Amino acid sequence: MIENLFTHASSLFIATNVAVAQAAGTPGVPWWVWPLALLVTTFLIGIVASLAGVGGSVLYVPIVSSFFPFNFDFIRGSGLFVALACSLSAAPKLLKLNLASLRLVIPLALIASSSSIVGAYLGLSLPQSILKILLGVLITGIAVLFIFSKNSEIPVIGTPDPLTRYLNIGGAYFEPSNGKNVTWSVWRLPIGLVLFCCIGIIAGMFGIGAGWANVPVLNMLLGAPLKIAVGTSMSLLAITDTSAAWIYLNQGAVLPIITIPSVLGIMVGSRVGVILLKTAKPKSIRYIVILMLLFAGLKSLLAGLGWG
């Protein structure tokens, strides 16, 4: 019996080695090297992402696709699970603190999750060189957005549109800095729904969380307070990314040996980042993230053009 157990364990080890080597395209490298490297890399990404206030997958997909030899489909599939894990860990607490509104989340999530399914099928059907070019342009654009975007803590809005009034979107949360309750609502909801349709397609196509786009649209266009925008964005990701993640999972584009260390690394790194947040200088971290995005975006663009 013990001999059979060792035989099965040996077969499993060899099969894992072959599977990972095929996924990475590096048959001479032991299978455990890539998961370990992913664990360390995503741990560092989790720290930087938390300090900079960005979703982990917006850094994960361009960086891992630039420096790891995995198929691009596997990386995008894992990127959705990375975003999903971060969102699921934060969303319940945000809802409990009234920093996310289900009345605002549900209509936006319905639009974004439906379009993310279209984006996932589109991403899996396009050639990888085209996707890398588009990802390079997108990531470079996000870096530029980070440079010029200026979120407003509590925007001043006009009269809410009829759809907002019909859905009764709004609420109040406690602001500890001044010890008062902040009452809020939104406007321009129909325009926001159109933009969230585009955001869902992009999120599904590239396997990146859409927090980089959700927060500016919620805060600057719809007029939600910054804390509500961040909390609602995190809750949105839990629904939007689930739809696209199932498409990648169903198409066999999710490899546990890549996804599991990535999710573990980024969740542990995020917790360390939150601890370091008390002493870190957010502006310095923001500049580092912008440089990383620019580098990863240009590298992806050059790789797609066949110059990298």
Second form
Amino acid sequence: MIENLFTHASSLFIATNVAVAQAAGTPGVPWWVWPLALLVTTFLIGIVASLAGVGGSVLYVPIVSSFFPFNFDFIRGSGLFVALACSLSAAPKLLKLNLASLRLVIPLALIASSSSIVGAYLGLSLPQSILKILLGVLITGIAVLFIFSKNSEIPVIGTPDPLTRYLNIGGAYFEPSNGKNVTWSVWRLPIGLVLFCCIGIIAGMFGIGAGWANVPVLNMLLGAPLKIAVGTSMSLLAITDTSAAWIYLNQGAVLPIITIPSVLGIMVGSRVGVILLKTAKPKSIRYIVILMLLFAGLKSLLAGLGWG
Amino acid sequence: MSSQTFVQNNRVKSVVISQPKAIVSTNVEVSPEQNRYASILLVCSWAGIIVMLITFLLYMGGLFNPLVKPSDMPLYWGLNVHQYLQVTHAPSGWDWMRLINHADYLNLVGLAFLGIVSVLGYISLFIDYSRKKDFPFLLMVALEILVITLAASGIFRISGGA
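Moving from the form predicted on its own to the form predicted in complex with its partner chain:
Shown next: the complete complex, the earlier chain at its head.
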């Protein structure tokens, strides 16, 4: 039943995008169609994103820039608020369950949020054709990363580095699947800080939340258990995206008529997705997301090259 | 070499090898500062979203005399931000605060509030870490507040258009 529902949702998603693409070339379309179409599209993105375990804005920016008539500047500004709102709504529960660690969040967030300001600067200064090419390459790369990445539930780590020991990073959480407490720490924190600097620049530049990059770095490089990596990533985004969002807001690149339906649609959609998650098959959904990312990435690349 | 350990019935069982003693806390209870920070995020983010929803409905309903009506937005939303500011004479930085009696700028109140939620949480962390005399984290929290405040202050301006 859930599979059927998901198939219907996918069909509706495609139909909405086709209708939107057709309407984009029709000057007589009433103005209110756009925020309404955006609300429906982001609602569906929210469902798909939470079923596939990805942040909504990584789908939002390439899809909305492909099918809606809004300028890329405003879409990236909205993308940051979409990521920020999703993070703010999910982080409190994860922090209260000890599935996110503030002692890990704080140093990484400081680096990522500072560099996201640089990214926002670059994003608002570079020509849009260049940005679309870079976004196309990035989104296609993320799709490939999703195909080949293998997260580790509880990675095996070596001796924590001196910085991790100095900052006393580590903790414990309850694992309900085996009824045990899992204690954890991380290693290679200095390398992680360098990578989070790059992640912050990308997040600010393209207006996408960086969960797709945060989780592999936290899990595979730093050695945080997968649940801690996901929770910490979600809590990090609330801070990383705040700095960049302010740059876009102060620059006038946030239009409420685009941003607010997007935020509301994706938040409601992601809650519905979480409910469906109990019975859905994440693997098939993951393949659909990979295809959507490949499609959106290639479309953005072609648009940047002037071929789309 | 592994650092993963499991705790059951108050007995610690190392899964593979040993866990560095200096780091690991086996206490699964959330620290008070983390709990407080999470509560601030929870309450403030929902407050921001409710404000956002109400102001958006007012805007879409044509109330509070918007400077750019929603029905006129299709003329402008295809422009890049630099062109948009020129054509609509929209303010940049915090100048929009003077226009919040207009529905389109009133909408920015909820969005701006979402942008300060993390700072509110960090202020509570600053107080907690000061009490605990946890200086490395006190310094990082202070720097983060500074970074977000600078970003929010509007001193970083991007001139011209791409």
